[in-house]
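Below, in structure tokens: the form predicted on its own, a single chain.
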Amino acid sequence: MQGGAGVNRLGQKLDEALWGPETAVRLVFVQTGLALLIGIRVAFGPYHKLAGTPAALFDPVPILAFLGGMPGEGVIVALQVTGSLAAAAAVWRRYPRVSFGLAWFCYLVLAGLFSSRGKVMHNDLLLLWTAVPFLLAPVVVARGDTEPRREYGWPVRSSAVIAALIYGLAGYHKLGRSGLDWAFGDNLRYVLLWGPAYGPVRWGEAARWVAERWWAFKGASAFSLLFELTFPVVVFWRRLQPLYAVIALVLHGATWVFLGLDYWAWAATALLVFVDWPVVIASLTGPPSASAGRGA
């Protein structure tokens, strides 16, 4: 008896997590800021540089196995723009299910090409897969509703749960690959002080620093890993996503400014989808006063 309660609460919990309710107004929001999201990146990405790109050194991505060669600039650059003006149509609502499917498809497509080069890139994994469920979701809505609906809800929460089990498969195979070393052996020692020769590194004396210091380096990689480890329990613990979220921009922006290694598109993409922003905002700027209700 014990063990079916038990496996009910479990179902009722993994329901709530992927089923449960939300507003139209968030729903609205969190797809609108992820086409704008997608949007800027396939606007502003680096894709036509891929053009030109030797035979011997296109590796191309299961999807893009079809492919004999790098596409040439003009394809690069076309998709580049049906793919932006996809995404301002899909932030402005204009037939949002047809623009954010074809802007989420140009992004598709760009980076797995920017990927087709022999090293999968993850700049942009977190965005693509969390704007996956989204493909199919409402679009014919009361984008003032604020009675959440689970009609309105499964999009976000299920977004929201691909992006803590993608932090948390991150922070799996690390454990996977060297195990407890990764934490607590020079692994980001070496990382600091090797990595910025690779990147446009903004504070790189910074980055020295901690790497010359053992407890730094140590503590900052046990507690990246711990965090990634322990992501996925924002999917049952929603208070603690606001955190999650804060914390993932911390380290994304760390990352940038010591190796200068460019994934603002997930701190974005979590602070987007585990913050509720229509109920920040509306806290923030409060219900209107009496006076202005009376048009005094």
Second form
Amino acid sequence: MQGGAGVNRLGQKLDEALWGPETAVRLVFVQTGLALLIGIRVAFGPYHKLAGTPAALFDPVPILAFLGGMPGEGVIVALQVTGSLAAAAAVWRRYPRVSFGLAWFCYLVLAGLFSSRGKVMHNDLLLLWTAVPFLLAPVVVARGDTEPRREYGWPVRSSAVIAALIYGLAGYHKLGRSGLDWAFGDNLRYVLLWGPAYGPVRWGEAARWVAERWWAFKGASAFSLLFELTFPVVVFWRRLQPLYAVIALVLHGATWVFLGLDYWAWAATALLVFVDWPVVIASLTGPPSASAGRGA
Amino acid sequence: MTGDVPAPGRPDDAGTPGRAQRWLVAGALVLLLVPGLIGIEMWPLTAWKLFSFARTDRQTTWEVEAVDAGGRPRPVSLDGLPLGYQLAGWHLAQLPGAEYLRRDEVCRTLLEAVAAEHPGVTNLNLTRNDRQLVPHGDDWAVNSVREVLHSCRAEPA
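For the form predicted together with its partner chain instead of the form predicted on its own, what are the coordinates?
Then the entire complex follows, led off by the chain already shown.
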């Protein structure tokens, strides 16, 4: 009987994690934020520069395997313009399902082309994946409705589950391929010392400082691995979500400063999905809304 | 600390996601978890192996050397080439097991781009560079052992 009750409780928790209630304003805020991020990536990404990629260096990702070569600049720019306009329409909630879907599709193709140069690129994948539930998000939203409802909650909740699992999988493979040595060996020391091989380092002296202090590089790598491995717990303990989002911001900022790796889209996505911004804004600007005080 | 569990009959029980929405989320989770756990790379399905190999003091990189008319080789940064060429190192890493024609195709492709940036280049070497970080006083130095995998010559104008 106890086992059955446990399964029921787990099922209930999973149900809440994926389909639980949120306010209409949070749904609109997150979807608008995702559309804005997609629009920025599509509009300002260097995709048009891919046009000169020679055939010998074009290695299409599976979803673009039908392409015989990198598309011309006209096609890529057309995708960027279309995706940007669609994202703008989604931000202003004009035909939100169609416009959000079109922006997401253009972004998928452009990011796919960016990854068709011989290396799996992850820079855009968190944003692409967390946006998936919003492809079928409610179109008619009563923004004045302050009552958290499941019909508004499921895109936000399932998007958060997807993002948490992605971080968890990243930690899982670190542990699987390198074991605890990833955290407690000299791994991060050499990552930092080899740093320039990965990209333009922003603050080489700081990287060197960390690399030459065992407690700093081992502490940082152990914390980083623990952070990724435990990220999925925020699915059930949602009050931890803002904390994990802030840590994600710090870690992605650190990889940019120390290694020159640009993961700002990951940091922005995590902050958007895991922080209840309407509640935060309401608490800063005026009397708390009806949803204030709920778990983030 | 646990998630909010609404009591039955509360207003938020209404408007639960429909079948299409549930299938979308379930499909996304399957497509995320199966490649993620097994380790399949089929972008955008991926194993999320970001920085998963522990780094050591040794590192192998694949590089390009431009050779001028005097026969002097000098390394060329792929980051200085157009965007479509900047990840060529990943293609070079696949070349040891590739046929001669593939090696030469990649070499000539890169030579064309390098010659456009660095006039006077007559040959291009695709090299494997086995590097090791060693302490050097208060600093670090890199010992490099380069091995030319393939060379190609510019066609006379």
